[in-house]
Amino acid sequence: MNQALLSKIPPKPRRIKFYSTIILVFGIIISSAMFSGFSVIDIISNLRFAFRLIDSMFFPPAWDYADNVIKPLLQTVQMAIVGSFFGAVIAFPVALIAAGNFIKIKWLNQITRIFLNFFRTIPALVLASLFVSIFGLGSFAGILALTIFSFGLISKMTYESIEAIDYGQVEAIISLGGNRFNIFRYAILPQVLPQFISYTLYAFEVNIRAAAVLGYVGAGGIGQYYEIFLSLRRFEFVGIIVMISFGAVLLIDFISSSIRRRLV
């Protein structure tokens, strides 16, 4: 009896596919590192220069310059706020058009998604460079760059959330004779709005970091100070900017993450 049962147990599957996948993944990683010029030896051999740079940046901190960092840092935060807000305002209606379960016109959905993909492929730094050449130096160019960057990010995540809603509510409203506005008001908006706000807050977190770099191309904010002091090799000033920016980003991330956890 036991022999009959044992004969029916399927053989243990071979691990060839598993090991082949691991070898393939490691092969891709190693070959990519070789072609991109990554070298562990170079990292180890230059560690002393890295420690010397860290020492000049943070030991001791240039606290006497801290007051000069607050104003450009606040400008960076303000740029992120405005860019995230306007990006979200534009993103929501475009996301509705891209969602195939709300606007059931396939060619319009596809064109809108291609349009969104186009904007998401352009980095914020490139957008800032283009707007600086059009509108001149200053934070306005940075705000426009962050607006478009936020628009591409929020709209994609929002239309994916719209397509993932519970469609039973939509069918219930249709069965009661509801029109498209009723579907949007009572089925889509209540389900998507918390996620949409969460995506906007996430874009704001990302924009804080992005805005800190836009000053390299003259788009305002704290990035201009990074560019100036790095070119002058005043690393002690760079260090205090990094420390204060790090504290501000931690605080903003904590507040934003707390809000997003309550929403979703």
Given for the second form:
Amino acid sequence: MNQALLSKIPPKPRRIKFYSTIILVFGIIISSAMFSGFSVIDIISNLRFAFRLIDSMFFPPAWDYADNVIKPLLQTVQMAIVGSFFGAVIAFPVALIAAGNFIKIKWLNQITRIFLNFFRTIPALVLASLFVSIFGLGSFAGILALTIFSFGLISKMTYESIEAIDYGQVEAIISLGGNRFNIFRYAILPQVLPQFISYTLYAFEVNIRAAAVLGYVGAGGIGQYYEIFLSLRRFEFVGIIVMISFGAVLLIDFISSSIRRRLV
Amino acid sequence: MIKFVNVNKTYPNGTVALVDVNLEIQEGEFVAILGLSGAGKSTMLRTLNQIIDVTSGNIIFNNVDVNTYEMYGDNIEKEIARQKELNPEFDETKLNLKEIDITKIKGKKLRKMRSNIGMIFQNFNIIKRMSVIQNVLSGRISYNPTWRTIFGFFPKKDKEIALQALDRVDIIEKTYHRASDLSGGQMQRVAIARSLAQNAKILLADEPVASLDPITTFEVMRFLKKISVEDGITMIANLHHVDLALEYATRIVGVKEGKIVYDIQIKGKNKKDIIKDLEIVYGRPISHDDFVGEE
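Coords for the form predicted together with the partner chain, given the form predicted alone:
Time for the whole complex; same chain goes first.
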């Protein structure tokens, strides 16, 4: 390389920021592991217990018990369907209020968002136990918990989608003399509806998994069976529930993701 | 007649878009607004239908009926005849025509006035997930109660109006196609049809051909010219190309840094002189790039 070219090259940037970020991130992970009592040695020394457990769960599978699993599993899916549906129904109007490009009142957007964050902070399991204490044992409490849970999830993603729409179409409807309802119907709804449905299906998939544990606090569904068999240490029954649930989740994910692909 | 009186617009971030704009436009004129990007052309159009409000000044429309906020414009007789055609029970004795400053009105009245002012855009802004006919019917929203528009139940009369509008821009064969399947030129024609269905008396065109190829550009400009001449629609178009302005407009208004620096009626003038004068607007001689070229 000749001197003239060499003198033109700018000084190589130092990557102190990059390296210090990496060190910081790893520092956080390692210290978290230490403080929370995570230990690789414990894993290795207990590995044989894990294998024994897996063996008693799945080998051989307790197929004769499968019949009894279907009904509570179906109930779990039904809870997820109803919860996702009502969650979505409440989520849309609230998302509209949270979206700064539809309702141009800043404090109202902010309050709505804080309110949404509040609901998303509470885990579904906690919501379920609270509803059990209000409405008593059973799937109704579970459905309410899933409704609130999906409401928080769907409304957040939907208001972000509403804020990302092409505003030109809104301008077009304004220029036609449209009122707020017209803007909603002709400029916003066509743009966000596919995404909204997609979020609802996603919430449904998440709800299926969440619904499976709600029975632990008496909120209906398959969770009750988990609780009973785990406390009785009947791992072969736990194993068959896991296997059948896995099949159901696979099937539902397949169906809902193929619907979603067609939408977007 | 439309009158800008000392209109100023400064955006909240401090950008000065319009400075003391005074302009009078007569019914049926085809005004081309020329100027560099950022000169204030788009702001000027958007203040006319109050998508953007003004900082100060007035924008006045003559002969607006204060009962319905329908615009009767310069040719009152013609508009009365049209209203009678649409509604046989129309009673012209109830008209109360006044000058209205659109910057001073709000809510329902403003929306009613907007329904007289069509707008087409550079990126068309039609609703891509709806069919062509639904898009054109959306031009009728201000003539129908909200519940009808929400469910999309438009009366038969409106469907007729929409189909006629599609026929006038030669795209009726696409009536039931999804709007997203159309080409750019076709989308812009649907947007023009929407303005026709809206019964616009004034049409604002914000860079209507900027995202089209030269051939479709001439096609869309011809349709704009056609409806301007045939229906007497006042056309106000922001354009980038000097030759389009000279070919299709009746008047050129030049905007520079938010001010009107040039204003000329094209008829009877030497085009070469106008091209030379436009240096004031662009701050440089007009070059080959300012032309679309021959058709």
